[in-house]
Every structure is written in C-alpha cells, then in structure tokens.
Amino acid sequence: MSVKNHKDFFSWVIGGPQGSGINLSAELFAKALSRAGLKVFANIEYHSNIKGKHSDYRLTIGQTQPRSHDDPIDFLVALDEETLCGDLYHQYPTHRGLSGWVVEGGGILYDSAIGNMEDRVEKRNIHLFPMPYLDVLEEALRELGKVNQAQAYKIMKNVVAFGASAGAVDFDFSFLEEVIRGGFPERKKHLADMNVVAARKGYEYARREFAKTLNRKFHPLPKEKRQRQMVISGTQAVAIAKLRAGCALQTYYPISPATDESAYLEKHQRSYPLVIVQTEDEVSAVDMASAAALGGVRASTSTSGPGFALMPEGIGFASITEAGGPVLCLYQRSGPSTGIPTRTEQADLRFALHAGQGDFPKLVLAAGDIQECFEMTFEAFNWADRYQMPVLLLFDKHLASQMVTLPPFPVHGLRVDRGRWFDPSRKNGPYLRYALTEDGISPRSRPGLAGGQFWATSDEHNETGHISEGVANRIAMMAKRMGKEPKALSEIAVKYQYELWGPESAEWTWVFWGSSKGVLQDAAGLVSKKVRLLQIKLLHPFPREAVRKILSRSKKTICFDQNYSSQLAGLVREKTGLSMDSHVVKYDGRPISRSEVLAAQAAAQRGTERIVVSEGRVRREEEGIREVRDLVRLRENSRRMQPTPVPIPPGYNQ
C-alpha cells in the first residue's frame, strides 16, 4: 500500500460496525472543526444491510479546503477487531482492515479489549493507543449516578473514542460540548449531559496517557480568521437548492442513496410550499412528477439507477407532452441490477442519455461539486420551464453522501425563470398548446386558466393537441421538439457547460465529469508537471465543438471515469471524433483517491492506455481472483477473531 500523504491535510477516520454510532461521531467532530475554523472534507463508506457489517467514516482536515480524500490515514479510531485487521471471521473474508494504511508517526485508538495489537500492526512506528472504552464509560455512567450500567449503555462507547481522538490530537473541548449540545433538544437535556460526560471522559483520558505523542495538534484559529462557513452534504444541496427555486411537488420511492434528499425536504416542508409524496414504487413517482409539470407546477423526482429503470416511458411522456420538466435526480450508485447498493459508481451515463423509446429533447448534465449540485439543480427549475422538457440531472452516493465545509451558499442572485406562458388577455383566436412557433417554443397553460384550455396525449399530435399521424405533422413537431436542444446549447451559461483549468502549454489533459473534479484538482497540484483539467458538465446536449477546439490543441489527455467502460470517453469520442491517449477507470464502488490519480498519471506518462485504478494503485485486473484467494488463506492463518458485536443477519456472509 502506497501511504504518502498530503502534507497539508490530516486524514482522520473511524470504523465499526453500522449501528455503533460512527455516523453521529464523525459528523459531530466535523461541525466542531468547522466552528473552530477549519475546513473539512468528509465521506463516508458503509454496506447496504442496516447493522453489522464494516463501515468507516474520513475526516480530510485542512487550514485550507480539502476537496478530496486520499488512502493513507493519520489517525485512526477503532471501535471493533474488523476495522484494524479485516473481517476474517467471514467465509470469505472481503478487506485487510485499516490499520496497514496509517501513515508512520500516525497514531490507532482502539478498544483494549481487542487485546495486544504490537504484533499485529504492520509497521512499529505507528502510535498505538489502547484505551479501555468500557472501563471509561462506567466512570462516566457513575458520575451521572447510574452505577455499574456500562453494558446496557455500551453504544455510546463511539462517544468516548470521539472525545478520546480529539483529546490526542489536543483540540478544545468547549468545540466538542458546544455541538454535543446542539444536537439535543431542551426537553432532552439529559441525554445531552450523558454524551458531554462520556465524551469528557474519553478526553481527559486521551490528554493524560496520548496527548504528548502525537506531532499533530488541531488549535482552533483565531476568532477574526474563522469565516462564516457550514458542513453540508450533496443531498441536503439539492433538497436547499429545491426550495429556493421554488419546487412544489417531490415525488419518491425510497432507495439508496437518493432517499436523503427526500427525507430532509420532508424535515422542512411545513416551512414551505411544497407537497412531498413517497410513491408505491417508480413509476408512479415520474408520472406524478411529468403529470404535475404538465400542469404547470414545479415538480421533481429522485432516485438511483435501479429506480430510473423504471421511468423512461414517465420521461418520454414529459418530453412529448412539453411538460416544464420534470427535474429529475439521478443518484448513481454501483450496478447492474442491485449491484453494490450503496457504493459509488459513474456508469449509468450511457443509461441516462438514452432512456426512453424513440428520439425526444432532454437536458442531461452532471455536477461535479456541493456548490454545483446547489447552483445546478436551481438553475434546472429555469430550463425546464423555458425549454418545456424534462431535466436529467447526474449525482453519485460520493457526492450525495460527502459533506464539506462551504460558506453560504450565495442567494442574492438568484432569479426565478416560469418560461413562456398564455397570456388570455392578448389572445388571438383559438389557444394552441402546441403552436408551431419559430424557436419551437409555445406558450403554457395551466388547468383553470378561462381561454387556455389544451389537450395533452402521449400520442403524436397537431397544434391544438389532438392526435395526428399525418406525414407533415409528424415532420413539422419532431423539428420543433428537437430544434429546442440546439435553441438550449446556445443560450445556456458556458459554465454550466464545461469549466477548463490550467495553461494551454500543460502537456496533459485530464478529461472528466461528475465528482472526480475535487480529487482531480487537489491532484492537479501534486505533480510534477503542469496539467490542464476539463470538465464536463452538460452531456446532452453536448457542447461539441467547445470540447472539440480544447482537446484538439491539448498534447496528450487523460480520461478519468469511475466506470469499467470509459462512458465519458466514448462519448467524447463519438462527439468529436478524437480518442484519448489514456482511460483510466474505477469500478470498485469506492471514490477515487489522490493517490490514484497521481498512479494513474504515472502509468500514462509510460504509454499505459487501459488503467485500472483501486485501493490507491494502479493494478491489473486479473490481481482479483488471486487477491480472493489470499484473504481466504489469511483467515486460514490468523488466530481466530471475533465477531463484530452488533448482530449481523443470518446468512450474509457468515
């Protein structure tokens, strides 16, 4: 394993299993560095059952902004066996652990009763801190009067190790209690007192036995250097980004990993005016979505790939209806079919330009940061409604689940596009729906409105919306519902199109989309030679000879896609007509990491063109069945482990 590390950022994780509570301690730890000033890049890996199985939770801690992480880990929190050494009690055992990626001088907190780890660490000159979270936690439950209850209370033992890990690391308590608190209502003050205990506790006892170690220290920054800043994730951007644009009605039907935009717009629809409804399955929530726009309102929908299988006829129905959209979020995730529930993946670009039966007008683009999957999704509301089509908006579970500090998201500028509608006042003769205008844009009218009466089919249809199957008909709507993505191309901001960074001279470019862009800028600044970075955001209709005129004049390029296909790369190709040098490509269901990247462009500077990117090196792909093979001889040869200690389903992988 490759463990260089970035030298401005401090790779803090914590791993156990789904149900200990890694979630809330992460995430808790992010808002009190972020309120002390500093910048936080959080992402989250966990399995799609609901209890037991491995998950971990990376904190990239910076002065400056981390937009990415990378494989090598500072310090390490352990609240279980599996999270140092792998899951070796499984048949067929799936990850080594963590600790073989802690950095030398990093440091391990682990729960004492796991036993002695010096002979079980890879390296000798990592900081090993045994700690005896139980015996901690009861001298917390004591002090709240509750005598010899550690046992009933041992969930909370991932709030000693919180509060331990900070302690090590010398951060300020009054950060840690300050947001502890925040997280509880009044009429919950007691609990709130329990996890400020406990994590107290955990600190004073990291301060007494580990603090001296470690080299690196986290100090809050001065009050007149902290900036006015908050911890978002990519689902809570869109859901905001909804509501400021004035979405009214969200449909859903619950699945990983788009489910959290809906659950968190229904924390707040009583503030706004917005319906959401969860759906008896997908179908029925595009239709209700495409029949909501057609009536004039606002509407959206959010799924995953398995969802959005069920929605191209819904889509098809929009477009020929010119419904004014619906939005559509399309959070990809690991397939084919259920695939790997709730990793990530880049593969359903193919999927998303070409669901639905025959030739219809959609936008498709891809945001590749929280700020742009705020901007983006506001800015879909206005092209939906201008342009009278359905809007494909591309996210990932990286980006829906990632959380990072930002400021504000700027609101001031932010304007409200309804399109073209039927004005009854200036009507001239009969209202048609469906006017064959010359932009191909008719005015909109909506149910009730005296005069704007139309008829909506998903059949072909003439002016008024009746049905039509006449030669010149046909030809004269295809031209007019087609002739709106050029009219598109042309009027939306190149910004939302594509964004090129770096010097014309740079020898390399790296083409990509989505949410390689953070890796890839943080990469950019690593290595050895200039590299310029391009983009893509809007994928259909695609800015081809934008691209075209870049990548004509670049040296060499490089196309990153977290797909085994090279989706991106095709497309490219099939747009413009030039191929790339090199692709490079993960499909492991994890994010790609700074030092993957960094790999990756080594192996291209030596001609390499397929490049297979995984646990933070280049590798081949043959490597998989002997790699099965070698975790089931290490189990084979470890002394027996113990099984995780929240219960794990009969039957997964015992």
The other form holds:
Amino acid sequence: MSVKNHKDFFSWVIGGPQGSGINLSAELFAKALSRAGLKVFANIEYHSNIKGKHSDYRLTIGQTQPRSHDDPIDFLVALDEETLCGDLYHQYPTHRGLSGWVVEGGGILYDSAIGNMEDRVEKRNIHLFPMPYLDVLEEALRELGKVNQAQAYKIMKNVVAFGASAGAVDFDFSFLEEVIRGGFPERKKHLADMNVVAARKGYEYARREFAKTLNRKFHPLPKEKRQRQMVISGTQAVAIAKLRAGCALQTYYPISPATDESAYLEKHQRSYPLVIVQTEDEVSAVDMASAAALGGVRASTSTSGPGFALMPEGIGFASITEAGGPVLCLYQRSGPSTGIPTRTEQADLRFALHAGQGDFPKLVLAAGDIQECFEMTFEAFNWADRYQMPVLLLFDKHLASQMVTLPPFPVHGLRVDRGRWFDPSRKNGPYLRYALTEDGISPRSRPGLAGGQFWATSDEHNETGHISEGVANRIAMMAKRMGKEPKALSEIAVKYQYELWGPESAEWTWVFWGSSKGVLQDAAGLVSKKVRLLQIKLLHPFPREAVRKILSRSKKTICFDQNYSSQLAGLVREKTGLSMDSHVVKYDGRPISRSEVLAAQAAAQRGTERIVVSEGRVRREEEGIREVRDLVRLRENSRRMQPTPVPIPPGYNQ
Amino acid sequence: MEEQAVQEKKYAVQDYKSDLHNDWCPGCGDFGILTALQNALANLGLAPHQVAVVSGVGCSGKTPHYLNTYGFHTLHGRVLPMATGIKLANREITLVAVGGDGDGYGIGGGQFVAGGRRNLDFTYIIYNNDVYALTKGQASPTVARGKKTKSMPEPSILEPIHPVALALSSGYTFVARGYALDVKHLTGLIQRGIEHRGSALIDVYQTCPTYNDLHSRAWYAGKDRGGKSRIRYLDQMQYDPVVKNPEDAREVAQKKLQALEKAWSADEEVTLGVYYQIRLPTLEENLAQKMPALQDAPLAEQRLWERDIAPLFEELT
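Give me the form predicted together with the partner chain now, not the form predicted alone.
Full assembly next; the chain just shown is listed first.
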C-alpha cells in the first residue's frame, strides 16, 4: 500500500458516442504510456448498444501502479457534447455528463464546434481547451492528399483528439507513433500513416495552443528503468491461463461481459490448438464442457449471470458424475434478469453457492485482480482434476474489462496436477470408476482405455456407476462426494483461500471479495485510521475457522459488497457467527471508487450500519426519486441539445 | 503385431452385454432396440472400450447401463451436447447417442437442432413411442393431434413434431426410421448409421405396451385391418436416398423433398429405411482443417499444458 494520496495518480478520461473510437484511443494511449515505463489502470463504462450511446474510458496513470479508479477527473477529452453535459436530449436523462467531475486545475479538451463552454462548466479554475476537431483533421488530410474527403474521414476525430490530449500533457509523441504503427500490419501501412498524421496534427495543435496551461506532464522513465510490461485485461489473463493449463475445449454462448474471453481464445485457437464451440445456449455450453471433462480432457466454459441461470443442471451433473471439471467462469454483471448488461455488480455470490438441486461438492472462488485471474484460473484446472468436481470462478464486468500494466506473469512455478487415474498395468479385479476410497477420490478413466470401461450417471449410483437406490450405498456415496470438500479445504494453498494485509492492531478491518481488491488497497493508504484488509477468495467450502479467528481478533469491521443485500457479510455471518459493524453496498452498476471507499469509512466511523455508496459519495437511497426528478427538470431548464451522430467509417454500406 | 492382433479380435454380441438386470417393462420395444444396437456393434467388430453410448433421461436413458461399453447416462434432453463433449475429447471413439422422443424433440428440441447443424460424427437413436413413459404416459411431442393414448386423460390438442422433417431441416446428414420389433432391419440401419460419417439420426417406432395402446405391436401388424401389416420398406421401393454430389444444390433439394414426401404420405402406414444421406465435412474434420494438430492424437492423449504462452505475453506489451 504505497499510494499516499490522490495526487500520485492522474485521471485521463475520453468520452463519446459508442462507435466513435474511444476504445481504440484509450487503449493506444495506455499502451504508449506503458511503453514509456508509466503505470496505468484503465476501466471503461459503456452502454448495451452498438453505436451512438455514451461511453467513457478512464486511464488512471502513475509512477507507481494504480489499482483502481476515482471519480474526479484531471483531464477530460470529449468527443461530443453529451460527454460534457449529459444526455439532455432524452425525455428522461440518465446523467449530467462528466464536466462536473473535472478537478480544479484540470482540463477539458472538446470540439469548439460544440460552442462556448465557458458558461456551461460550473467549476472555476478549469482549463478549457476548445479545439476545432474537423479543421485539425482537415489539416491532416491536406498533408495526406485527401483534403476533399474530410466528411468521409470524420470518424478520425478521435485520433486528432487523442493526439491533442497527449500534447496537452507534453507526452513524447514518438511513443504514440510507435503504438499506432504497431496496430497495423505492413500491408495496411497507409492506414497507419493516416492515423499517425492525424494524431500528430492534434498533438501539435495542443502543444502550440495549450501546453503552457496544464501543469501536468508525463515524463517517460529513463530507458534503463523501463520494465517490459503488458497492458492486459481480466478476460485476457483468464484466457491465457486456460491455454497454459492445457484446456482442450472451451464452450460459450455470446454474452456480455464474458464473451471477450472466448473471443480472445478463438482468435488464438489455431496456434495452440484449442477447440472452441459456440453452443446453441448455456445449457449446452455447460453440458458439453462437463462431458468433455468426463471424456478425459480439461474443459471450461464462460458466461455471465443470465447464462449461468441456465447452467445449474449441468453443474450438478458434473458434480455427481465426478467429471473432473468443468472450470466455469462467471463474469457477474448487474442483475436481476437482463439487468444492466454492460455494468458491473457482485450480486451472484449466493446464486453461485446454491446453483443446483441437492447437496453436491463444488469449489467457488473469486479473483480480486488480474494477477489473481491468471493464477486462480490456472490452479482451478488442477483442483477440478484432483477433486473431480466443478470449479466456479467468479469475476465481474469491472475485472473483465479493466486493463493494467503488469510484467509478464511468471510461469516457471506453475505445476500441472491431473489427479488420480486408472492404471491398466496395476489392474486388480474389475475397474470401479466410483470406488469407495479412504479420501473419496476414485481413480479416473476415460473412453478409449482398454479395461477402464465405466458407467457414469446423473442418478445416484454404486461403485460401478450403475443406478442404485440402496440406503447404505446412498450414505456411502454422499459421504464420499461431500467429503471431498473438507479435503480440498485442507489442501488448497492458503493464498487461494484468503489474504490478509495490515497489522492486528489496526482499528478497522475491511472485509471484501472480488474486484474491490484494488480500490481497497489503494484507499487503505489514504485514510488516517489504521486499516487492515481481509480478502476472501475461497467462498465455498468456506475457510470458516481462519476467518472466524481473524475477525474475532479485529476491532471494527466493515464488509464491502458490490450488491444490494450485503451477500458476503451474510455469508460470513452464516459461516462464522460473526457480524460486521458496517456493511458497505454499491449496486448502481459502476465499480466502487477510492472516493466512495473513503466516504464509506467516514460513515462507518460515525456508526452507520448500512452504507450505500454511489457517484463518489454516500448516497441516501430515499432521495432517489428526487434525483430522478431533478434530472428531468435539468433538461427542461437547459439549452436544447441534440445527440451527436456517430460518424460513419469510409467505405461503409458501399 | 500385438496391436494388430487386438484389432483382429472378433467380438460376439455377448461382449456388448453388461451383467446388469434389466428393469424395462416386460414386452417393451426398448429390448428390440438394445438388441439391434448390440448386434450392430458386434457386426462392425468395434472394441467395447472404443465405444461410448450416451443417453438422456427416461426409460431409454437406461440403455448404456445394459451395454458393456463406456456408458454415459446424462440429463433430460441434453444427450447431444454431452455426446459432442465426449467425442471432441476423443475423436477416435465410436459414439452412439440414445434418447426418447420427449427427450430429443421436446425438452431437448434446441439441442436437437444444433446437434444436427454441427454434423458431429455420431449416431443418434430416438426411441419414439408417443409418450413420456417413465412419468406414467403423458403426451410426448410426437403424439398426433386429436389422439389419446390410454394413459392420457384428454386427447392432444397440439400439432405433432415430424422427426424426418425436423432432422432434414436441422442438418442431419443421415436420416432414417426403424421399428423396434423388426430387429434385423433395425440392426442394418444402426450399422449404416454408425458407418455414415456425420450426424446420423435414426427415429425408431417403439412400442410401449404399458401406456401406448394406439401404436401397439398389433397395430403395426395390421390386426385391425385383416392382418395387412402397416410396415413398408424404402429399400423395397424405387427410392435412392443418397445425394451423389453434395455440391449440387438442386440434387440436395430434390433428395430432401423426396424424403419429406415419403415421410408424410402414408397416414395409415409407416415407412422404414434410410430417407436421406449426404456426405458433408464433419465437425471433427472442420476443426482438424483449422487445427491440423488435432489429427496427431485424440485431445485426451495430448499434453496440452506444455504450450508456450510467451508469445501471448509479448503480443500484449
């Protein structure tokens, strides 16, 4: 916990309509900063929409690694008016834009074509950088000999703006040029040239017009101090771990925010190989992966809440047949039902714990950051093989789509354990797939092995795998299967069960799970009180003794849940009998920020029990109705506004 | 030499029978299907450990337990994704899927359609008896509108699913119908289905003496019409189900239309045999074309965890 205050980090945000290229701009900038040796944490907010609705991408930049975002903005790049002022063209507006979040001394880069912003930005001492996007783009097109095609290339406004924002903070252009060129293959060099020229024109305009006014500069680290680092997302880390673990089959049905992982695997499948099947639904996805595990390979599937809702029958099947998988990745998003498809939440904990009829063994874990996404996914295949049960890994949209700078993951320590297998050479009597053994693990076989034939059934069965309704057999088989849970709990390395930071003497203990890890680590260094952090990773079977011991030696406790009903706090209480002093909840679909953590801590110190945070502060739920009405009134009292159309790329529809 | 000796080993029907006591009702048509399947496996000389039989849930779901092969008794309606997973893990396995009409055309309807489209190399036998027998005889998706078995309190008010039509439009590359009590004919059909490269659907008229009094052995034998059997055989007619040139869209359409016409025409009769057959690339072949390494060995035998992921890290820097 090295971060001392917000000032260590710089928050750069680009906003605009979906389809206008903000992802590309932000990701290129992140990569350029990374190449310069700076550390970046990137997160995106977007709508369930293809083109036109507002989206914003935030880079938190530092000399040390940021692990979280915060609501205040140091530099805002707006590709449209909505990014500044909200969607006031709607009868029922949903937001007020981001200009109100720009800090004193910060800057806003916007298209001067929008008009004068002086009287529309409330804050004082904010540097406004109006830039004629199209004029600058035209300048670039003139240099490229395409000046009469300015309308066709309007889509490149984002590139001009991106270049200008780098110019405004005096960042070395050569890094931008390098990453832009790196994004195009040799045969598309002309496109690379166009983008470089457009970015440079924006960059030069900003250097000429504004560089003196924004007092923040990004200096690249000296070359010898630069670490080789990746800019990697959660879904990429999970996907790469699957490849490293020897996953043979990945099944999926398209769903936000899980699809990115399968898409990444699909893109790389030919070089590995890995079979990807896009199934007809999630029922089929989980069944196919479970059956492949029964067939002897490592198999996985990835989904989000609505898809997971179709999977419980397959999970129960994998467990009763002791399939040795699948590894099931659940990327949570805002529920219930379709909910808010592209926004984050941690509200599927209880669902994951209880998905399926009957009592059956499974492992449920949640990763807290991208490094853990990689390590935990790799180990999950070992546990699936060793304990012959499904392993559910919980992530969320925030973790899936965030990107961080990280050195390549060390792989030399990774060990593959495929568990216990039938050995034809040591065969003694008929092979029994579900042999009742001391520790509940029966050696596995798979189709194709002579002498290893077996039956597997979703019915209760005896040692041969044939159906049995006998009482003695039922007791023995339930005990065999369920007994694998305490065995797993006693064997899984503690670092995958929970993690504790900070001294026992701390006045406050923050308890959390999943993607809150980064923000709590960053925020812990900012509060005046001494804080320690307890991250619970293994949610089932629950490490109750360890957690009880830690909590019973804690002074004041706060549990952080990004859901409505304090699901983790409830689970801890169920398993340990211990209650938290305060419950922080957030269910607005956006990830919890540093400001929100600090506000929550302050509220907990005042003795508040249920603390709802949202939009950077503690929020009073009872004021929700008034806030909805306020937005409607704001629209009625504001200047008329039209949504900015998304420029159409050249060659589109031709 | 030793391997060759193993391959040349002859298998008898007995080698495919498990020791388990069979608990189907006496006189059940399922016995005929089970026998036909065991005969077909023996005739093809397939080593039992190279065969996997996958079932759904219901009376037919118990089939794998009565076979001495790898047996997977899975979930209601989920035969096809399960079969696909097992086969993808080991493409050298001969895979036979079995299930009821409710399992395949009802609860597993979505899986049935997708299972045809994938053209996995497998054989799918549907035990079609018009009822959900294991839950005591409710209407299945194949019972005709206005008909009522003795187990149904009211006649069905729904249009039935037509297996041949559904299979043809779902992409099955081998579509056939058999009769559970004509074991010899059914054995031949199953053999042809297994030999076919691609997804083979065999819909089997199966008698359920306990719940279905509409389609009984006596009905098929035409006892009600002076002993004039209702069974007809395609291979005794001028009928060629095989598409000679899969590239020829006109021939494909013509062969599908001919199959539909044959399947729909005789209301009072049932027509058995192969309705349609076409050789198209299988799922396994399509995958191997993308990833030649899949042909080196079954995935279950490859040490996939020895992959080098360093290039992926490099790509992200």
